[in-house]
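The chain below stands alone and is given in structure tokens; this is the form predicted alone.
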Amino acid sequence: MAPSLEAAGLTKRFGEFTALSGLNLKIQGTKCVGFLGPNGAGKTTTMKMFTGLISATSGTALINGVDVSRDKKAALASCSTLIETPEIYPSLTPKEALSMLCEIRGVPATERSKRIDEALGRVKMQEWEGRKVGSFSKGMKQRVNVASTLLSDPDVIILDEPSVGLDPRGMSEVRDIVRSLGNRLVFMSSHLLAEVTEVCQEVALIDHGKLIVYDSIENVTAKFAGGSGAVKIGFSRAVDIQTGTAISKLDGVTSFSRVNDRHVLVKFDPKVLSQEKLFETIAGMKAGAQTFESESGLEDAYLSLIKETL
């Protein structure tokens, strides 16, 4: 049976404030789904109801078909979560911290050592397993936190902004880990749209406690990004004014901007100018174009959808 998460009419009110309003969302299969929305949209509230940290005012949260409010133990048996940014006792080593979690989660004593070694291996922390966590960087601590979600070999993993507060290297490491979890259902909230584009296949967007759209990234981009394409182009030398002007005046180019001296971002209308033709034309300018990196239209789609709900 494929892993699944389902919200059926899920609602949460805090006094007069409605944090989540009748959310209906069903996700099924092994994939990574990005959970998007502005601050206060209801993302963390939703995740906390899926994990039983808070109860719903009405509606149902189900994991693998089991109602969390009716049988939390059974619902969470095949699910691991990382909500917000938990701390690890600084006096413990990763191995000690994970051993304690294994005991709490009921992992059989005969399997604990193997599970811990495998989890630390997945997050590339084996060489640090005997060092005290108090001496770790924030990125290293977060890798241990992610390792903790793997101990019970879950079918479903819920991650609440797993790379928040990390430096670029730490973000990259966490993304690599999430990408390696392809045989599970990963439900991940994030404000970093580039991160979601890199690691997720689908996105669910909520605002003001309501679901706006749930679909593949490709479909969301095609429907709501204004039909535009975008590519970041890298040059071997600084892009001069003449080259920039020539690119910006190409038929079909809708926007031209400089990322830095050697990189530019070009947006274009695919109906007028194909990506292949754009590449050929810019390469033919002999201006030192070296790399062409397609950019996702997810940001444009996100902004378009959020503006419509204001």
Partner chain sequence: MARPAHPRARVSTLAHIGIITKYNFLNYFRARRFYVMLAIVALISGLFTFLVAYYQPPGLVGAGDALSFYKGGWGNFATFVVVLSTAFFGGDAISGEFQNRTGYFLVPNPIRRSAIYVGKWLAAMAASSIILAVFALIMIANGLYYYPGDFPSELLQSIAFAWVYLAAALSLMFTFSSLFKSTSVSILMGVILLLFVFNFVDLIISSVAGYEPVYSITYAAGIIPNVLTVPFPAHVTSIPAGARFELKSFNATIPEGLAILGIYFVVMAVVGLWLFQRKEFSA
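Now show me the form predicted in complex with its partner chain; what you just gave was the form predicted alone.
Lone chain follows.
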């Protein structure tokens, strides 16, 4: 059976305030789904209801078809989670803390140490496996938290801003980890649209506790990014004014902006100008164009869907 996450009429009220309002969302299959929305939209609230940290006011949250509020133990049997930034008992070492989770999750004793080594290796924390967590920095702790989701070979992984607090290399490592989690269902909230574009195939976008859209990134981009394409071009030398003017005057180019000396961002209408043709033309200018990086239209789509924050 394909792994699945399903919210049916999922609602959470804190007193008078409705943090999540009748969320209906069914995600099925092995893929990565980005969970987007402005601060306070209800992402963490949703994920907490999927993990039994809080209970729903009404509606149900199901993991692999099992209602979390009815039987959390069964629902989470094959689902690992990282919600907000958990803390580990400060006097335990990463190895001990992860052993505890292995035992709770029924990883056989003979495999535990191998799995823990592997997981700590993935987040580059092997050197620290025997030190007490209490003295770790925020990012080091978060690395152990990420490792904790990899221990028991789950079908479903719920990640709430997994790369928060990590250094640039740590963020890129988390991206690599999530990308390599193939054959699983990953549900990941994030504010980093580049990260989401890179690792996810689909996105669910919520605002003020309501689902705005759930679709593949291509469809969301095509529908809501105003149909524009965007490409970031890197040059081997500073971009001169003539080149800039030439590019912005190309038929189909809708906007041209300098990111810095050697990088420019070009938006274009794919109906008039294909991406391929644009590359050819700019390369033909002999201005030192070196790299062409397709920017996802996800940011445009996000900005057109979310008009305001809070």
